[in-house]
Amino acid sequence: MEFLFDRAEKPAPLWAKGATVCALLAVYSALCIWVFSISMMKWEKVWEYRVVFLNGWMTTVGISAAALVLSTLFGLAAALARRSPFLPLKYTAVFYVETVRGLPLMFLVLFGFYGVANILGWNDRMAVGVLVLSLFSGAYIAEVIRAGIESVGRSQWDSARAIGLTLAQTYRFVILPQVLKQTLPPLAGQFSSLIKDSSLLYIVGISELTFSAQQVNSATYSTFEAYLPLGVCYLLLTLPLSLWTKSLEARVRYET
């Protein structure tokens, strides 16, 4: 069986891809028609709360977009700080990454809002939720970026220094382009996880998508019909992100 894994991966024929997509669409369509046909009255009840789903989905989009930007900045800063020769900065970054990665997100959300934010008198649930989610994801992104930086060969650093590049220029023109190519797949997975992790913010009363689905379920007693749109809405956020990252990965691979 080893020869099956030793062969280089070949792209599937176009007709095979099309046939597979058509078959899957047919199966999914049949399943959806069957589900709708056996529970039409419950779907009508859920449809009355479509505005609740829309508002929750838009809140999730806003939270995820803000957290994606902040977590990337936190992760990049922590990854560079861990490589700093200034020991207080280096070990502060190590403490941040290892502590956050060792704690569950639910604890961080509860402690961040009901503990730290409450003591500071900061009652903005949305802002606290975005910050906690960004810090949590940033710790994992920091490790992804750090691993990418350390995978660059020493000769790259020496060559950059030999032609007179500063440290900032070395990162900008030599290191980070190579890191981007190597870290795109794990970063895409982390970004998707961040969007899904935003569902835990409902525990502090943020009216995001999961909280909206729970409200609809409580009002209609239609559990299946309330939570199926929840999964579809999350897929509408994570699948485009995954596809965009794959296209970006292919473009970076071509350019390099």
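Numbering follows the first chain given and starts at 1. Please read all numbers here as calculations on a predicted model, not as lab measurements. Note that the rigid core is defined as the largest set of C-alphas that superpose within 1.5 Å between two forms. What changes on going to the form predicted in complex with the partner chain:
Once the rigid core is overlaid between these two forms, Ala26 counts among the residues whose Cα shifts by 2 Å or more.
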The other form holds:
Amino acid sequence: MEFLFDRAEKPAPLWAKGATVCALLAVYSALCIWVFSISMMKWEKVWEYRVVFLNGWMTTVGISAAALVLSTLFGLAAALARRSPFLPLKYTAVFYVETVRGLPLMFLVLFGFYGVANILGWNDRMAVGVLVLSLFSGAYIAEVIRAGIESVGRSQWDSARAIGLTLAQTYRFVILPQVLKQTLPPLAGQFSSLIKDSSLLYIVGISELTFSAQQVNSATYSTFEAYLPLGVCYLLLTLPLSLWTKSLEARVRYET
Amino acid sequence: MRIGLVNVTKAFGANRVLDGVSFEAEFGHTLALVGPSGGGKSTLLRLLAGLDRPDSGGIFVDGSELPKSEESLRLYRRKIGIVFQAYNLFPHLSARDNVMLPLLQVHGLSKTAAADRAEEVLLRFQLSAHADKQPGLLSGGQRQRVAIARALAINPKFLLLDEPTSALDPEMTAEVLDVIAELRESGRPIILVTHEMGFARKSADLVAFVADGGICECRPAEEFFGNPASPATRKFLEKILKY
Ligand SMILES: Nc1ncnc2c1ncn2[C@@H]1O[C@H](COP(=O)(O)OP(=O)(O)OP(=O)(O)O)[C@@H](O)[C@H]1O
Ligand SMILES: [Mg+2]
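Would you generate the structure of this protein in the form predicted in complex with the partner chain, following the form predicted alone above?
Up next: the whole complex, starting with the chain shown before.
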């Protein structure tokens, strides 16, 4: 059975890895089929609601994409503001990043919708959802970017000043390109979290993926058949992102 | 070229690195700054480069005083070339792009003009074959030559070099010193911090000894090494020439 062990000093052969994956797939699907067969499967009924799933999935993709862009902007702005010598700006950024990171997303969603948006009479649920999610994720991205900026050595700032670049040019041409290369893997991880975190928006009735699964569940009285596609749909988004991150990590490692 | 310091003080906390230094020097081509580690050579060079400002006093280059605001200092720095000990280059840009960045963004050259100019200076320092490599793929000596090429590409009024060879092994040191010696022909003034006493003696017009909060001595190279006047210089030279 030695071929089933993958050790640094004696790597497993490729065929053993392939065979293991195939064998495990067979075992786990057999397990699944067995579970399916003992429960009352209502796949036909759930299939009738496929449009609901599709709409939910599209909403999740839309919200995530919008929040991805917006949270990057928030994160970048907060990271730069935190480095500003102008105290009101700097402290605003510190306050934003530290409070948001200290609060659960659930609180931000509830407070954002019922505490703030309702009182202001802002009824565009999608927009509020994207904003809350972006504010939440932006605080984490700010820290990722800030760490990235701090990891760029003093000599780079000196060299940039020596050739006469302005502060804005220094960020644009010298600092941020280096930060981007270093922070892409953690940023991609953060984006993956953002997609998963968007599921919390179902509690305020945005018809994203989780909400749709919930609807299908109550309409068909099926649980397993309603929630299994839910998980698959999230994996469809997060797995490619994770694989992409892995390849990025490998690339960054080789280049430095 | 003429430089002057009037009552210049620069301190880091309680450490007064330059303590009320007044000094004037006029030289044709090369001024070498030598002295013990921590003596204040880099501090002095950064002041002359307009990268730092003195706590008090005035710095004069060719008769005009350096400005005080960061914005005017930036305009001053645009016209001079500065090379540090190491890590001058931007690691994410190829050698060519490193040379082109200031031409494009600071000096407003067109893309083709900047590319031509970069080609020209890289050729001059035998770096054409490495133009597309990022600094990580270049040897230490090649990196410093690219840094010198970048500094020269903008046609600076003069060059400031802070120990450009101290991070290099002997062979690479020779290759970079050759380049610096060759600059003599182009007639552009150089102020150079160096630990290479042989090089200072051969190619500097003036040598200044920086230590103990000031400039102890500044004389033509032959006199400086042949017959040092101040005891501090003598002790320093004895110590480093011992081996
Ligand atoms: N940014 C700084 N902050 C605090 N202290 C500093 C700073 N820069 C220099 N110093 C101190 O000032 C003194 C002079 O430093 P400087 O770098 O000018 O010496 P140097 O003559 O260039 O030495 P070396 O030959 O080792 O490069 C040293 O004691 C150093 O610790
Ligand atoms: Mg130094």
